[in-house]
Each structure stands twice: as C-alpha cells, then as structure tokens.
Partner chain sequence: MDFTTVRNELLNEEYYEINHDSGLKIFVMEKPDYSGAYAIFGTKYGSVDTCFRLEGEKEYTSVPEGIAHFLEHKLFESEELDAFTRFAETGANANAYTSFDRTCYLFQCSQEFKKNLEILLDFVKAPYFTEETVQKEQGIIGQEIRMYQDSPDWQVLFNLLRGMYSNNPVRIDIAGTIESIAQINAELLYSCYNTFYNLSNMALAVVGNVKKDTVLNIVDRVIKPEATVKFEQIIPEEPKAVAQKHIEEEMGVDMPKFALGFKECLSSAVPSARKSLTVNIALDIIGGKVSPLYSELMEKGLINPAFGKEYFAGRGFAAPIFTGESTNPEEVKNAIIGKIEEIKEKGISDEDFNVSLKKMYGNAVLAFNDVDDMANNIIDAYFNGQGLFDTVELYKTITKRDVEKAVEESFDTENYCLSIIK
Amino acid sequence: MNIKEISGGVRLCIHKTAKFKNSVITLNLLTPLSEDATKYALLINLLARTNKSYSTIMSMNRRLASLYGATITPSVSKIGEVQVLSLSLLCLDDRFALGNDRVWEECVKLLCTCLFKPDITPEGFREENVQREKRLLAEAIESRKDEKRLYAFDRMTEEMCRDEIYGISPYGRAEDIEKITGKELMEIWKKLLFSCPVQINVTGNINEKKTEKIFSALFDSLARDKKAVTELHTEFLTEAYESKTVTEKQKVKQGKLVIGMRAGMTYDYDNYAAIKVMCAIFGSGTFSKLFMNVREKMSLCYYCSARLINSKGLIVVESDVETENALKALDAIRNELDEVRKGNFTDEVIINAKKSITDTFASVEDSIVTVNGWMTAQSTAGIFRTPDSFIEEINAVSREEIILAASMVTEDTVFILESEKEEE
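Can you show the structure of this one chain in the form predicted alone?
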C-alpha cells in the first residue's frame, strides 16, 4: 500500500493490484462526532445522489450506467468519537472495458464532481432533494429500531456512553431531521471541504500518478490550511465506575442481552494484540468459552459472542436469550470471564484463537470490499498499519499477557430487552 499526504489534512491510500475485475475509490470525510451528526448524515447522502452536472437521480443513474454500471454508495459510521462520512465508487477495471474507454478516469471525475460541485443554489441544497433524503434517513434510523439486535446494541451504547460523545449515533436522531434546512447543509458542506481531515482510499489496477495528480489539484485549489484542519480525538475510560442494568420490554419473539465492558485501553491500539486474543478466547469463536459453555453446555442462549471495539476501548457481549434465562445467562457470562482471568484455558485454545484472528487479517486482500474497509478503519489512526504487522503482534502474545488483559476488563452496562407477550 502506498500512503502519502497530498494536501493539507488529505491522505491518499493506494493499493495497486490487478487481482480484481473492479476498482474502488472511497472519499472519507472525518469530523468529530457531535450533536450535528444528523446534518452530516443527511449531507453525505445528498452528495451521492446528484451533482451540478447531473441534477436529477435519473440523469445520474444514466451516467453511471454509461460507465459500465458503476455505482456510488454513501455511508456513515463512527470510529471512536469520529463520524466518518464516505462516498464510495465501484467501477469496472479499464482492462475489461471496450476499446480505449477510460472508465477509471471518468469515474474519478464523476466522484469528485459529487464532492466539489454539488447541485446547490445560492439558497442551499434544493428543497426537493433535501426532503427526499430526510425521508430516507428517517427510514434508515427506524429500520435499526426494527432490527432488535441492532436496537439492543444501540441502546446499550447509548446508556453506557450517556455522558460521552460516543453515545451519539452516527446516523443522528430522527427528531432532529425535520428542522434541518438546505442552507444549513450548504454551510456544513463548505466547512467540511476546507477543514475536515480526508482519507482517499483507492484499490485496483489504476494509474497511481494520474490519480494522485487529480486529487492533489482539486484539494490544492481549496488552499486548505493544514493548521486549520480539525483535530480528531476520542476519550477513553479505562475502567467502569460502577455496573448498571437497564431493562426494557417489547413485543419480541426472543429477548436480547447486551453487556458493555471497559477494556482498560487508553488509546485505540493500547495492548491491542493481547486484548484481541483474550476476547477471542472469551467469546469470539466456536472454541470460545461463551460458545462452548454458555451456548452449548448450558443452552442458555441462541447465540453468545464477544467483540472488541478498539477505537473506543470497549468489549461488547451480545446474546439472544429467552427472558426467563436472561439473568442466568448474565451470571454465566460473568463466570466465563472470571475463568479467563484465572487462566483456565488450554494452550490449544490459545492456538485456535490466534489462528482465527490471523486468518481474518490474512484474508483482508481476498476482497476489494475488505481491502477498502481495512483502509477506512485506519483513517483515524496516526500510523497506517498493515494486516501483516498485526499478525506478527497477535502471534507474539503470551498466556500471561492474556490473563493480564482479562484482569483489566470491568463491566459497565447491562442492557436487557425482555420479551413482552402479546395479550390474547
């Protein structure tokens, strides 16, 4: 991977490869997670649909179709306390185009037009476009509520980080949508162009020099001042002050149990390898204690797994349980973590945990989507890391380091979504 800064606060990450039939480019705009998250989520969707050259969705779709069915996909996510606004374009590699068609170059120009020349008037984004995206964003937020596993995770995060910026959803809040105006969105767009950190991910068999030249010229034309680029920061709490339990009832077929824990991290890669292996032994595979004992032997849940969110220093356990088994499952999960703290796991389990993790890292380059995802996940890191560097660290983790990592974990928040039976 070729990583370089091409303008003030703009990092270009190119992974040149002829392995795939497609090429992908993603513009990641990074901004501190804030109460304005809803506006930013609306904005990135607006930028993806139309632009100055193609002012209707129909004309935009026709242009994409003419580029061998290229697609532009907007997305919003959070990495730590950073909201990541992404515009991603997937297109056919030039090798497979007819004649001398330059698909890549035309796609880069189209994506840049979306970002730098949106369809706006002096009064802001067009009202009909704003209203359309408001409706779509409201539906997206509502759909997360309908998917109860996502809802339970979101509610646990909200309760756990109620006094932290991380508690804000990257999609924002449904109640904030209606009052947003096209003029506000235009002002936010201008602010982002001049002040937000940007990471451009490129994967495919592309012309590196030409790609760099295009983006360098565009961002240099803005005369971005590196000193004015927004600083990104995530607050880490190394331990929970106390454990709290929040319970809700809904008409669901099965209850949900979500446990939020503090991993003892002070930044995103603090003791990362040891915590990652510990988390795998605890609950991230068929060999893990949560799967083998809580799910299989005790039959307390339909699934039970743990994962590390290193960008915020959290470990989250998610389980699908019958309401009457929720507290039993909670006690069992706590007990399994204690077993890891005591070192009650075999060397074979350590080997399986490491292999599971390293296999995942080794498979990053198997898909153009996972390569792009890897680069995006590194967008807030000070140093860009490769999968191979993590593999070396994972394989070097000792039993003692695993036990120490487990001893640093403290339970913060338990969220239980109970099944409320419908009245006959």
Second form
Amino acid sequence: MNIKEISGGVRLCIHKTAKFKNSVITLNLLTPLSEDATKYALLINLLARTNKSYSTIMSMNRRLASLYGATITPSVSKIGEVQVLSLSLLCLDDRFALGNDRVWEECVKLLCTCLFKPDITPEGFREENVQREKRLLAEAIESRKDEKRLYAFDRMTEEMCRDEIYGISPYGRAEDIEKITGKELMEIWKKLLFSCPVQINVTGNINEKKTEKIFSALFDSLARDKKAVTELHTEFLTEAYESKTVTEKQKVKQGKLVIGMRAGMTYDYDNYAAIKVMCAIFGSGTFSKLFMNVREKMSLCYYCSARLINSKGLIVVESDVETENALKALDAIRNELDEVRKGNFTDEVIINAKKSITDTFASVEDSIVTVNGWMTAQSTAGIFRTPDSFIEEINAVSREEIILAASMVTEDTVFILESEKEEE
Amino acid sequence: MDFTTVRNELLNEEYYEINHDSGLKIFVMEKPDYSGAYAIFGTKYGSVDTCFRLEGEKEYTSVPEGIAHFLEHKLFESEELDAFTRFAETGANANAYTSFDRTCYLFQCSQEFKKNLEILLDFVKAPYFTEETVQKEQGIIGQEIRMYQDSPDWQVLFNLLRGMYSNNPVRIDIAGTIESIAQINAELLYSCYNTFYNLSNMALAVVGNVKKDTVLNIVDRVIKPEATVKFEQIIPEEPKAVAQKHIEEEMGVDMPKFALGFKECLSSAVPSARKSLTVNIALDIIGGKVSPLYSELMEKGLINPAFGKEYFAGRGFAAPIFTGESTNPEEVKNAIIGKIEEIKEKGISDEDFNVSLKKMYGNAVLAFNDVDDMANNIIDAYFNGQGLFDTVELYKTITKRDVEKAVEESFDTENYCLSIIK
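Since we've got the form predicted alone here, give me the form predicted together with its partner chain too.
Below, the chain from earlier opens the complete complex, with every other chain and molecule after it.
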C-alpha cells in the first residue's frame, strides 16, 4: 500500500495489483458526527444517484451499465465520532474489456462528476431529487429497524452513548428528514469539498502516476486551505460510571441480548494488541469462551460473540436468546469475562486467538473488498498502518497483558429485546 | 488418476479437473499471487432430499425436514477433538452451509494450508453422532430457526416458495421446523450420511496459493477409496400451477417487503448455463437498474434501492423472481407484468439488449476476484453439470432472440405468486 498526502487534507492510498479483474476507487469524506448527520447521509446518496452530466436515474444507470456494469455506491458509517461518507466505484479492468474500450478513465470521470458536478441550480439541489432521496432515506432507516440484530445493536449504542457524540446514528434520524432543503444540502456539499479531510482508496491494476495527477489536480483546483481542514476527534471514556439495563418488548419470536462495555482505551490504538487478543479469547471465534460455553455447552443461542470497536474503545457482546433465558445468558457471559480476568484460559487458546487474528490480517490483500475496508478503517488514524504491521504486536502479547486488559473492561449498558408473547 | 487442464483465454485463468482414484472429483486453481487459499468440500445433498431409495432396496426412506442442515451441524463433532477445536489450532476460518440441493464444508486460511485441508477431509469423512449430542444440537438449531423467523427478508422468500410450490420440498425451510428436527435421531443421521456422503456424490475445490500436487498428496493420504453407493433422490411430482397467487403475513415491519415469482416447469433437472444466462439478461431488461421500469417505479415512489431480481433455480425448481420493499407491492406487480407483456408483444430493442449484455458480462468477470467466490462457483457449476467458464464463454453467442425466447418461456404472467410481509 502506497500512502501519500496529495493536497491539503487529502490522503491518497494506492494498492497496485494485477491480481484482480476489477478496480475500486473509494472517496471517503470525513466529517465530525453531529446533529447534521441526517443531512450528510442524504447528501451522499443524492451525489451518487445523478449529476450534471447524467441528470436522470435512467441515464446514469445506463451509462454505468455501458461501462460493463460499473457501480458507484454511496455509503455512510462512523469511525469513532467521525461520520464517513463514501462514494465507491467498482469497475472492470481494461484488460478484460471487449474491443478497445477504455473503462477505467471513463469511470473515474464519472465518479468525479458525481462529487464535483452535481445537478444543482443557484437555489440548490433540485426539489424532485431532494424529495426522492428523502423518501429513500426514510425507507432505509425504517428497513434497518426491521432487522432485529441491527436494531438491538443500534439501540444499545444509543442508550450507552446517550450523552456522547457517538450516540448519534450515522444513517440519520427519521424525524430530521422532512425539514431538509435543497439549499442547505448545497451548502454542506460546498463545506465538505473545501474543508473536510478526504481519503481516496484505490485498488487495482492502475497507473499510479496518472491516478495521483487526476486527484491532485481536482483537489488543488478547489484551493483548499490546509489550515482550514476540519479537525477530527473522538472522546474516549475509559470506564463505565454505572451499569444500566434497558429492556424493550416487541412482537418477535426470539429475543436479543446486547451488552456494551468500555475497554479502558484512551485512543483508538491504545493497548490495541492485548485488547484484541483478550477479546478474541472472550468471544470472537469458535475457540472463544462465549462460543464454547454459552453456545456449545449451554445451548442457549445460535450466536454469542464479542467484538472490539477500537475507534471508540468499546467491546460489544451480541446474542440471540429466548426471553426466558436472557438473564441466564447474561450471567453466563459475565461469568466468562470473569474467567478471562482470572486467567482461566490455556496457553493453547492464546495461540489460537493470535493465529485467528493474524490469519485474517495476512489475507486482507486477497480481496478487493477487504483491502478497501482496511484502508477506510485507517482513514481517521493519524498514521496509516498496514495489516502486516500489526502481526508482530499481536504475536508479542503475553498472558499477563491479556489478564490486565480484561481487568480494565467495565460493563456499561445491557439492552434486552424481549419477545412479547401472543397471549399477553 | 487422470486430470485435464481447463483454460480460458479471455480471463487468462485455468484450473485442473482431477478424477481421483478414490472416486472423488477434485478441482484445483493455483493462484500464486494470493497469500491465502480457500477449500470447499461438498456433497450434492440438501434440504430438498427428504425422500430417497438405495439401489436394490424396495422401500423409499422418508426423513424429517431439516435433516441435511442438522447433519451439517453434527459433522463438526467427533469422538475426540471436534472440528472447530482442530481448526482453532491453525487459525483458519472454517464454516459450512446447507442449501436446497447441496451441503458444503469450507475453510479459508493464509497459514498451515496442508494441516487445514487434512482436517477438512478428515472430519467430513468421519461421522460421529450420539443421542446426547443430537439433543444438544436441537437447542442450538431451534434458536437458528427462530432467528430466521424474525427476519422479514427470509420470511418473504419462504412464503413465496410455499405459495409457488405444492409438493416440492423447496417449499420447506432449509433448517426444518422445531417439530421436524425433534424427530431426528442418530440412526437417521447415519442413514442419510451413508447415502449422500459417498465420494461419488461429492467434490472438492481448492483455489489460492497452493499447488495441485500438494492437494493431491493430502487427498491420497486422508481419503480412502470407497465403493460407489447408488441411490435415487425422489422429488415429488409438482403441479404446473402455483399453489397460491397471493400470500401475505403480518410481522409488524416498518417497511413492507415483497417477492414476486413466476413458476416455471422444468424439462430437465437443472436449467442449463445458457438458460440461466438468458433468463438473467431478461430479468435485467425487464426490471434491472437500466430499465425504464426501474426508473418509473423509483420516481413514482414505489420501489427503493432494495429492489432486486434473481433467477431462483436448482435441482427440480426454477423461477425468475423480483424482490424489494414497497408501500404498494400490488402496483409493482402489475407494472412488472405489464412490462413482460409488452416485451412479449413488441420484442427487445437492440440497444436494450446490448447494454444489458455488456453489464452482465462485466458482472460475470467480477466473480473471478476472490478465492472463495471462485471455489464456490467451481462447485456450483460442477453440481449443475457445467464448467466454471461456461457463462463467460456464452456471452459470445447469446442473441437477442435467445433472450426474447426466455421471456416467453420463463415468465408466465398467469402463473405467478406475490408474497407480502407487512
């Protein structure tokens, strides 16, 4: 991976490889997570759907199809307290085009048109487009609620981080949609272009110099002031002040249990390796305590796993469980964490955890999706790190460091989605 | 043992197809520029295989619904170390899945490939079921079944299948029901295992940073030759017409979901690669993102980007289907049917055909990026009696007329079912 600052606040990451038959370019626009999250979420969809050159859905989609089914996909996510707005282009490598079609250049042109030349008038984005995107965003938010695993996870995060910026959903809030105007959207679009930190990920069989030239020229032409680039920051709470339980009832067949914990981190890579290994022993993978005991031995659920969200210093346990077994599962999960704190795990499990983590790191570059995901995950980090650079640190973690990392974990919020029985 | 090299110039890809002495079919695609490898070991046995007869036996054996999936879970266990524990020692990411017509076991790794392949072959070929472990699994799978019952996307599809099919077991949830899995015992599991996990009914595909000879050395060592087990898989006769035209379920979702399927009667067990490709192009022309219908429904507020389509086909079943979210699924259905009728009457324009063809070709090439996709596709193609490169090659010869014919044959606008989740 080749990392370079090409213009004020613009980082270009290139992974040149001929092994894929496609290439990917992702433009990541980074902005502090804020009350404007809904506007930004709407904006990125609007930019991907149509633009000045292709002003209808059909003309845009037909253009993409004629470029061998290239896609430009908008997405939003959060990394710590940063909202990441992405426009991602996936296109066929020129080597596999039929005849002498120049797919790549045309696709890059189209992607840049989306970001830099939207379909706007002096009054802002066109009303009909704004209205359509409002409907689509509202439906996407509703639809996310219908997937109960996501719903339970979102609700736990919201409850746990109620007083923190992190509690804001990057996908937007339904009640904020209606009042958004085309003019406001144009203003935040301009603001983004001039001041947000940008990371451009590029993977594929591409010409590095040419790529750099295209994007340097585009961002240089904006005359971005390096000093005016928005600063990004995430607040870390090292421990939970009090533990709370939130319960909700819905007409579902199966309940969900989500537990949010604070990992004791003060920044995104603080004691990262030890916490990562500890979290794996506790609940990631089939060798973990949660899988072996809560799922396999106690037969309480189909999934029960823990993962580390290092960008905010959280460990989240997710499980599906019958409502009458929820408290039993909660006790079992707490008990397993205690076992890790007490050091009740074998040396073999430490090796298993390390191998599982390093195996994943070692194969990041085998897929266009995982390379791109890795790059995006690094976009808010001051120093860009490659997967390889973590392997040594992971392997160096000692038993004592694992126990110490586990002792720093504090339980913050338990969210239980209960199934409301028909007769009630 | 004999092998052939299957090569495709356009993609600059090749793989070995090997007939191993044990009776196992093996595929190896060497990809030295990748750091890891992916292996998949599968049997042509899935949730639809609930009735079979061994050669020489008089009686048909009927087994509980969901048994293929149950067997998949149980195979990970053994008398000593279970497969998960063994894979944990190497750091590989191991998994398995059961679909309507196959069950596959797999791993992906970037270290200790040889050991991983040995574990994979060994645990799949060493069944160990006891009444006690069967009971424990009923709890875990029971939770899996319930989890899917709460998934509106899953329910809308299975309701559609129940609406389209009267007898074909494709109408039954892959995992079965809480009641059906309660009837499973160790003896039944062995009976299914001994029938369907015969090497002659299985295949192994490996793609990644490995050598053919490495794979073969391990297979030679671990896999013992087996006498071929011959059997008949019985798929009940299915009426031509759908069971129900409309099926609706209340789940209290915020965003209603729908699935619309056109039931087809198959002349052969599985649609050919050519048939699948032409139906997929037809689906794209009718309602793909490039189509006027897509834009129209989008602008009218009737669909959103969740709108999609697929040719749902396997052993004994085939149906082009449209799925999505809509506040008015009936109107979406009417618009789709209207569009199909229009194409049947007026034909397809050259431009529409060329745009979709180019797009679908691009999508087909996309399947040659990741080692897992390539290995899965090799197994899929083989179990369907095809080769991995068949689809990419077909683009050269498909004509507009082929696609028009596919619209006439596979989209019977009288024989549809609309499934809605509210």
